[in-house]
Each structure stands twice: as structure tokens, then as C-alpha cells.
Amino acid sequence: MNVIEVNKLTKDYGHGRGIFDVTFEVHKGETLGFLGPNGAGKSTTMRHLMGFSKPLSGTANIGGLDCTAKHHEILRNVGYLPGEVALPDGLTGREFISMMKNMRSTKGDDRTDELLKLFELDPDGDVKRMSIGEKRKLAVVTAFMSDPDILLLDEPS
């Protein structure tokens, strides 16, 4: 089964910006990155299937959820780092970590906790007065606390 579908994905911002007919497909096990110049449509690509854009034609699907139609249901249950992290302001690294697992129904704290000890991170301060380091580190930790099958990493490194 196909864990991730693409077929013929286009999104048309106009004078020849978006990605256009993006067809691909990852299954369960394998792992595929995105290599290309900037303004190449990676970013684009990956919003469309977290449904945070619509396309203008073409499909994506995860887990056979249609990206656009069931999103909520994909924030469930896919890690996702943006390229850009932008954290909601009057936070705090735990508030937006709480946010975030109760986006996606995550219980406990134990992987939570083991991620805040591994990058060293103290989730206390406000997100506002974070470095960009931080964030970043904020970022990968909600990305990766619920433990989820798909991860879907944009600049990872």
C-alpha cells in the first residue's frame, strides 16, 4: 500500500511560480527527500499535503486521506517540521507543546520529556523571547513526540 500519494499535483501562482503535474509515490518503509533550487515548489508541495493549501488540480493523499478534504485527520497523525518555523505568540514553549498534543490527541509525556532532555531544552520561556535555535529545536520535539508513523520533514537539516 502507498503510504503517500501525488498524482499530477499543480498549484499555479502564476508567471511560471508553483509546482506543476508533481506525481509520486513513497510505501510504508521507504523514505524519499526532496532535493531542488530554491523557489522549485518543495516547500508547496509539502503544504498540500499537510492541506494547508489547496491545489488547482491534481490529488495528494496520506494514509488514503484526501490532504485537502480530511487535514485535520493528517495533523493527527503525521509529524510535520516546517521549512519556516513561526510559533503563535503570548506562548510558552510547554503551552505550545500542550497545543499541540492535544491537536493531535497525544497522551502521556514520556517521549515528550526524553526529546526536551536530548535537544536540552527548557520549554518554559516565552516563544517570543526563543532563539532561532530554539524554536527550531521546539519544532523537531513537537514533530516528533506523538512518535508517528509518517513524518514529513521540510529543511530538515
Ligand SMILES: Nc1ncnc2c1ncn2[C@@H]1O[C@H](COP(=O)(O)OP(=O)(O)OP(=O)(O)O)[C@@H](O)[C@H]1O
Contents of the next structure:
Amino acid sequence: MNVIEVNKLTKDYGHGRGIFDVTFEVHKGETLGFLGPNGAGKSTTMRHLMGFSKPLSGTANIGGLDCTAKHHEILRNVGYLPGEVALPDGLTGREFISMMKNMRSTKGDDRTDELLKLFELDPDGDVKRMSIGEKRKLAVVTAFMSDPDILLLDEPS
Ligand SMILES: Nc1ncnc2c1ncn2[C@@H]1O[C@H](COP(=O)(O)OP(=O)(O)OP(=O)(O)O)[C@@H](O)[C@H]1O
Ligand SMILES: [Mg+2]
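Which structure goes with the form predicted in complex with this ligand, now that we have seen the form predicted alone?
Complete assembly follows, chain above in first position.
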């Protein structure tokens, strides 16, 4: 069974930049490494899978749902680690976590406390004052906390 289906996905940013006719599938239980040089279009493809960006042509589906049309369901059900973490002003890590939790459905156990402990991350500080590494850890915690069946990890290392 294909969990992720990308078919001829195209987003043309002009001057030859963007993604062109990208096609691949990810099956249930499979871990796919999505590799390519800088600017190849990995993050752009993932943003389309999350429904943050609308394709010029082609389709992206997760669990049979069109990623653009069903953006909100995708957001609820898919764990996403963005390549660049942009955090909102004026929130503590804990407030950011609960904001993200309100957007997600928790299928299995809530793993937040376990993950915070594992990463030795203090969530009570202002997110804007966190170091880059702490921001990455916070993003990893929010991607994994709801124990999602599907994870999209941009720059996971
Ligand atoms: N919003 C945008 N507007 C215009 N061009 C864009 C935009 N987003 C990405 N691009 C261009 O699209 C191409 C693909 O970028 P993308 O960030 O998806 O690459 P990547 O494979 O994730 O690269 P990296 O390995 O550096 O993370 C690049 O040429 C980039 O400059
Ligand atoms: Mg990228």
C-alpha cells in the first residue's frame, strides 16, 4: 500500500528553479531517504506534501488525501520537521508545544515529556532566546510528540 504518492509534481519558480515532474511513492513501513544537492527541491517537495504550497501541476497525496485540498487533515496527522525552524514571538517552548498540540490529533501516547527528558530540553524559556540547537530540538519534539504514523523530516540530522 502506498502511503505517500507524488505524481509529476511541478512548481516553477522561474529561471529553472523549483521542482519539475517529481514522481515517487513511499509504501507503508518504508523509510525513504530523499537526497539531492542544495537547491534540488527536497524542501519544496516536502512543503507541497504538507500542503503549505500549491503545485503548478501534478499531485501529492498522503493516505489517499490530496495534500493541497486536505491541508488541515494533513497538518493534524503528519509529523513534520521543517528544514528551517521559524518560531513565533512571545511564546515559551511549552506554549509553542501546546499550540502545536491543538493542531494535531494524538493517536498513540503523548510522548512530549519523554522526549523533553530525552533531549534534555528546558521548555520554559522564551523560544526566541533559544539557541539554534535548542530550537531544532523543540521542532523534533513537536514532530514526534503525537506519535504520528507518518513523519516528514527535512534535515533530520
Ligand atoms: N519560495 C521560493 N521562491 C522562489 N524560489 C524558491 C522558493 N523556494 C525555493 N526556491 C528555489 O527552488 C529550488 C529548490 O529549493 P529547495 O529549498 O527546495 O532545495 P533543497 O533541495 O531543499 O536544498 P537544500 O539542500 O539546500 O536544503 C532552489 O533553486 C530555490 O532557490
Ligand atoms: Mg532543503
